[in-house]
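What follows is one chain in structure tokens, specifically the form predicted in complex with a further copy of the same chain.
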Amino acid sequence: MSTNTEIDADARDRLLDLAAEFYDQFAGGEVPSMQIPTRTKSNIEYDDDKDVWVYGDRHSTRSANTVTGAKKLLKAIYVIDFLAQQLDEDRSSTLRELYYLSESWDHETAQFSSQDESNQLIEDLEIVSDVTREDFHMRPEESGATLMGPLHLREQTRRGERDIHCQEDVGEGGYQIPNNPDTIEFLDNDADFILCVETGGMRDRLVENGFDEEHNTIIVHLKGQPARATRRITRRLHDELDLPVVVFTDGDPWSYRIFASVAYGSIKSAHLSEYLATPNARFIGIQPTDIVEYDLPTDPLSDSDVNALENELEDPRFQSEYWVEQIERQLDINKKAEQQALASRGLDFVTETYLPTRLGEMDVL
């Protein structure tokens, strides 16, 4: 691992190697320009190597020749300067924060007019660079989820080294992931493999069980859709402890999404799948095949349901046998189900029955 030092070094040479380029655009004679890639689901394609998602070839250019692109650029170099003097201040701020410091630039055209504008500034920032949001020191507004596990890690803060053991010196909640995990260093652990948990009620089930601690299982509460930082620190607790993920969310389209966002990345962020996405990561349930087998209480498919079953029928992260087949046995049941539903037979069947079953089919236990 780079020290913390050596990144935001790296990064800030990276900001100011775009401005370079600017600069020197103009110097030739050049209209100053930016490529950026097409941010759309038909231009991503899978990288072999890699074994993520990543943008394809198209690209847009944002070019000085118009008053709207040049404002733009104005804003970047804008953006660049701030973020450059971020870094030699070892500081750092919210996407919000920065959309209102922008009211305190001397040059009033650099000023965003809405906040969706800074955000996307700094997403085309973090994909031309190719610096994450997160060595920019730029931190989310809420982020929020938590760890519980046979895990001893050590974080890097502001107030010095903290180690901390997340069964051990954590209370019942577990323990806060921060919002950049890179300043986490993994010690040691007794982990056989890591549990992603989409709602808190199944999360404090399953810690109130000790599933955790029978099972050698660290659990990541994803709270719905997961942050940034939480898919960055399931990635690297698959990479650096070399342990199988398996993800545990309700069974119905939007948790499908879920899963992908562990496994695969989303579109828009296509461009860090290599940072955040975890390729391995399987999907344990609840499978519309569980609904039927447990004879789960359900809820009827509603009309948007059954539009995003159907794009993700459509959708490159979808494409393989299992997934094909699990979603159109959901438009054939025609029925969703949480995954608390499982309380139905009792408060111990997901962690005495269910997870346990699908953990066996799955090779994992």
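Same protein, different form: I have the form predicted in complex with a further copy of the same chain, so give me the form predicted alone.
Nothing else is written out below except the one chain.
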């Protein structure tokens, strides 16, 4: 296993190789440029060997033959210089800090006009260098996602190693997932499966009802659209501990996309699908059939909900027979429901009836 020092040195070398490539192009009389995969729904395809969604063959070119292109490459050089220095000093920064830090750069043209612009450039550098932003020592703002369950792990921190049991050594809030889960070593576990939960309210209900203890499950709080660290630790738990993964969300198109980002990868980070996505994850969220069967409290679909569902029917991640059937059923009943709607049948219904029934049908329980 590579040490942190070796990983940092490799990340720094790859970044500097990119800068050197721009210089070599310029010295050779070529217009400096770099190619980036087109990050659109039409340019993702399923990789049968890796069981994940990845970018296809379409690319866009960042070239200095236009003023706009030249500015983008200039900004890339400034960011590479900053990241290389950051790695040299074994320091880290947040994506937000990078945006503000550019205000101090000596060349005004290299400064970012928005955080979206700086975020996209970091993603570009990930793709062309084949190094993750975590290995650049770049952090998002805190996601606050947690896990709770029968898992004993060892975490590497700046103050040294610490061993933690994710039930016995944590409070009701659980163990907070670090920005880079690859610093974690799994020591031991008594888990039978992983349950990824969209909302904090439902996560708290499951913990209060002792679902993690009764069913030996690791409950991962996704906290809405899951951060990369959350998806990464889920993938590692699945692969390294050989645990099935199920994803429990609300019953609406936006929640289906939360599931898709866990299972299939997101369009935005398709270059990291093999690293972040868990292709064997299964959906256990509120289905249109559940809305009807349990007569759940609902809201009508909004125009944006309908549009999102119709788009999902064209999304390559939702082309299975199951998803087409569920989406068409939801459009037909014109309703959506939250996880907490299960409380209409009692606070214990979700842990005593709904989840055990669904998990039993999946042969997880």
